[in-house]
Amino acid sequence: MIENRIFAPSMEAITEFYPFLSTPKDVVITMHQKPDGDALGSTLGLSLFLRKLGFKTHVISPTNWASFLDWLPGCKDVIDYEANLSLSEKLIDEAAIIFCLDFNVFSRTKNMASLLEKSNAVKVLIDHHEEPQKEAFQYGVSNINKSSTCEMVYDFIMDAGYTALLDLDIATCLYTGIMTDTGTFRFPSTKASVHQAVVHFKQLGLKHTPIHERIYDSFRETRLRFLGNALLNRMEVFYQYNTAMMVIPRSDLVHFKTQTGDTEGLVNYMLALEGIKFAAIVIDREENARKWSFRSKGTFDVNRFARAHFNGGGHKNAAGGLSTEPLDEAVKQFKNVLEQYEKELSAPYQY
């Protein structure tokens, strides 16, 4: 289960952390802001596992999260940092160990970043994004070849020798993150190891249908109407670049009363268009920044694209970014940049 592990030079390998598991301590487990299924699933799965070892754990999210994840085992105990500043700061200050899951740089924890950087706790990274902030962690694993952080937490439990402690609640959390981050098992990151983990979960009694229904069949009416409006009125297709773009103004967010999680996955719909290899969505969500999400099929590297032009990054086929310009200027910048990639995007499709 340790195949293709990639370690940043200044971090000790995660295997060197295993001895810490024999001595329970106070632990904080955190994730990136606006956590998705992988972020919440991995932190909750790890928390439930550590509690079985006698650790006192606290899961802290930098922000709120989508309500369709509230059913996850242990989610009711997750602390929203922005809503519980004093408590969160106290727990971070008292923690002996801080696990950092599903993010590679502290800036992805928004207002928690400085607290984490200043903490004297032992910091442990478990993540699958490119170019981690390697100097910030004492122990960790950063493996871009893994499907999800949830798969990596599963490996952590198995490789540390605690197979017997994996139970249905932990499996449910980890399955949720694996399933969502692999696009329901269709992305290239879905290796044999993913299916082997799912077999293990099923043997523990996991029922996958209710999980899929809670994630994908729990839309509010306003969310579905928002989706329809976005596809009908906010999408532009550039066939010469095999690219589609969606522009969501703040007025749409207000009109359709969008909530956290309502825009999640929206960018993926455009990849369903025949011939489209690159999809981008920009959302005018914040006062000082416009949020970009990029997705691709085949060899087009959106991590490289986001880092080069939109102050972002992520994975080869899934990345994000930010623009500080007004929405119309951000869109103009994207269209101008797109021209630089015409040859690459118009080339025959390759897996």
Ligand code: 5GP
Given for the second form:
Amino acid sequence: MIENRIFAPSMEAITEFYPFLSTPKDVVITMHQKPDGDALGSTLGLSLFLRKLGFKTHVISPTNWASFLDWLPGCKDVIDYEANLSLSEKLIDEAAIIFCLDFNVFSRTKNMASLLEKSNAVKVLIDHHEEPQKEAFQYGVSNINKSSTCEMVYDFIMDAGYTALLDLDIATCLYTGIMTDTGTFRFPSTKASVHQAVVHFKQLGLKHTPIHERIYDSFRETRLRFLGNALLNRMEVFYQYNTAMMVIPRSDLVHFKTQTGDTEGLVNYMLALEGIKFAAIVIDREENARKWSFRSKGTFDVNRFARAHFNGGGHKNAAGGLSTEPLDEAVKQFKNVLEQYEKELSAPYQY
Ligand code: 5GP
Ligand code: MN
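Now that you have shown the form predicted on its own, what about the form predicted together with guanosine-5'-monophosphate (5GP)?
Starting with the chain above, the whole complex follows.
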């Protein structure tokens, strides 16, 4: 047993956890709701690695995910919590260790949050988001300078001394999250270490082209037409603030028969507008919540913006949040708060 739980008031370094890798256990690996390429890639990559060490692993997602990620090695075994409540509860209850990847506050796991909170398992964090809830984890690594959680799982495997266990399937999972979270290697988080990891993956036989095609060239016709409609009819540009926003009403989601993942990446298109530094999208997705996504270029900090005004968080240049108000109220609130940032948004920035 790992008995540190009661005695550790705050998270211990992940290096302190390495010795436990030589004693295989039953573990659960989980991620944030509506997992993206980084959340699924990192959890699956870690799972495949731990299985090679003899661990019994169960990867549980708090919700479903986009079908363009289904091909990931091991993805068919991922348990969707909302579709398998009693099995998930049993596995979480029986787990000796719960690995928490690509999120750092339990609220990001939607309805699984209270289960994770009350679990007696040892909780291990691997994550790159701002402001982790450190007291909730016994061991972990939180590094906002890392491109992706997938890069951190790569570091974990290397640093713990298991380079020889990295194989093509693990590399494929980890490449996927690195690729998606770096905006295909363009964001400033794409440090030399990212390309060095990719060199290693290529040496293991990674075929990157099919991965890009499965993720980015796999639209259904309705998804592409939904995107066209959003760009044509749902975008507003505020040149005074170097800002663009999109408002997606529920009727569009119904009309274009959207599925999980269809809105992913929509917010980024607005950053293609010359001079635009801040892009926001609000989607009238659920009965009681409007989902925001924020993206920025340069120094404008959308994590801070999302935390201050929209119950959210994330990274400096990519964050999300929620509004409980009706859609038009939420939009009004956004336009009002934007005024406060005029000076910041009109100033030039350096890389
Ligand atoms: P997205 O806009 O793609 O949903 O999320 C952008 C980034 O912000 C991701 O890293 C995601 O994990 C984080 N994020 C999205 N929504 C929330 C939220 O409501 N709260 C927090 N803390 N982070 C979020
Ligand atoms: Mn991530």
